[in-house]
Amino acid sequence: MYKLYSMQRSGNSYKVRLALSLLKAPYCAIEVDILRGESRTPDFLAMNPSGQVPLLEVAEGRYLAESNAILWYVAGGTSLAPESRVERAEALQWMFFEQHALEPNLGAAYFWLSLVKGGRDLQTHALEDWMERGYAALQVMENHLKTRAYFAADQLTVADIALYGYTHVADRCDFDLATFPAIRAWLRRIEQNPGFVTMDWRPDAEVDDPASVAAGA
């Protein structure tokens, strides 16, 4: 069974929890609050020197960091991983896009505006750039989704999960999706998939059904 170190309100952590839930893959969740320095302790740094979550223990003493690397690992051999070589490359293309164009802007804005007390005042100088580059990334996604239901292989893949992580909380950090109808429709499509769980959902919400908890945590 996987052991997942994650933070409930982290979009990168949520990506992994969502993928595991969609795959009905059992795992043990361990909450790590990075805002309280829990990812900077000697014990955690011994597992992941970068001091970041999510972190997945795939075997005793063997760890994977970086959310999209973890997604690619857990999706291997499943319906979330495209079968053909070119479709796998397309999925990776969008996962790279998520990390260099979307997450540094929507993700940063979400962290400072939604999670950090007083973050807006601390990051006033950066907010305008985040908004400009974030909207540019959203427009790229919108243009793609105008003629496609998903980002790769004409089906739900890890590319969609990677992009969903921070796009679905855009409204919590000043981004307005009103002018992105294709993105809004895509968000709804993902949320209609069996096994979907929200960022706020916790395994202990269904303690009366241990099998369901193990599968959907």
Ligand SMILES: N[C@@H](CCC(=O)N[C@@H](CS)C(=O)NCC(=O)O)C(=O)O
Given for the second form:
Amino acid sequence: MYKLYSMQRSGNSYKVRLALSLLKAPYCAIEVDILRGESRTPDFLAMNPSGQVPLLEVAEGRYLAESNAILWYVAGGTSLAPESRVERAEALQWMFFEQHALEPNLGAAYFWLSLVKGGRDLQTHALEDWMERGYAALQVMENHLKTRAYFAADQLTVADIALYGYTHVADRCDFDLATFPAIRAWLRRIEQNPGFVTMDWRPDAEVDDPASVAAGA
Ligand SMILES: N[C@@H](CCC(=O)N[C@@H](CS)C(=O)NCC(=O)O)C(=O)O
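Which structure goes with the form predicted together with this ligand, now that we have seen the form predicted on its own?
Starting with the chain above, the whole complex follows.
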């Protein structure tokens, strides 16, 4: 069974939980509260020097970081991971886009406006940039989805899961999707897939105390 270090309210962590659920892959989730510095302890940094979640233990003592790399790993050999050379590259294209155009803007806005108390006042200077660049990214997605149901390979893939992570919380961080009908239809399409779970959903096997896992308890 996979061991996933994750934070419930983290969009990057949710992408992995969503993929595992769509794949019906059992896993044990270990909650890491980044707001309390739990991803920056010496023990955690020994597993992931970037000090971030999500983090997947793929074999004893072997860890994989970066949500999109984890998505490719867990989806390998399934329909979520396109196999043809061009479709794989197209999925990757959108996953790089997600990391450089969407996540740094919607992800940052979501973190500071929705998770951090008083975050809006602390980030007033940055918010304008996040909104401008975030809306630009959403427009690129809207244009693509006007004529397509999914981002790559004409089917649900890891690219959609990566982009869903922060797009679906747009309304929790000041973004208004009213003028993005194709994105709204795509969000609903993803939500209709068997195995879809929301960000709040928790797996059965959950561990609150990472020490108990390390000790094999
Ligand atoms: N590019 C990384 C970003 C991961 C990331 O930003 N994780 C955040 C939570 S969403 C985190 O752990 N932040 C804690 C920190 O940086 O101290 C990914 O896609 O996994």
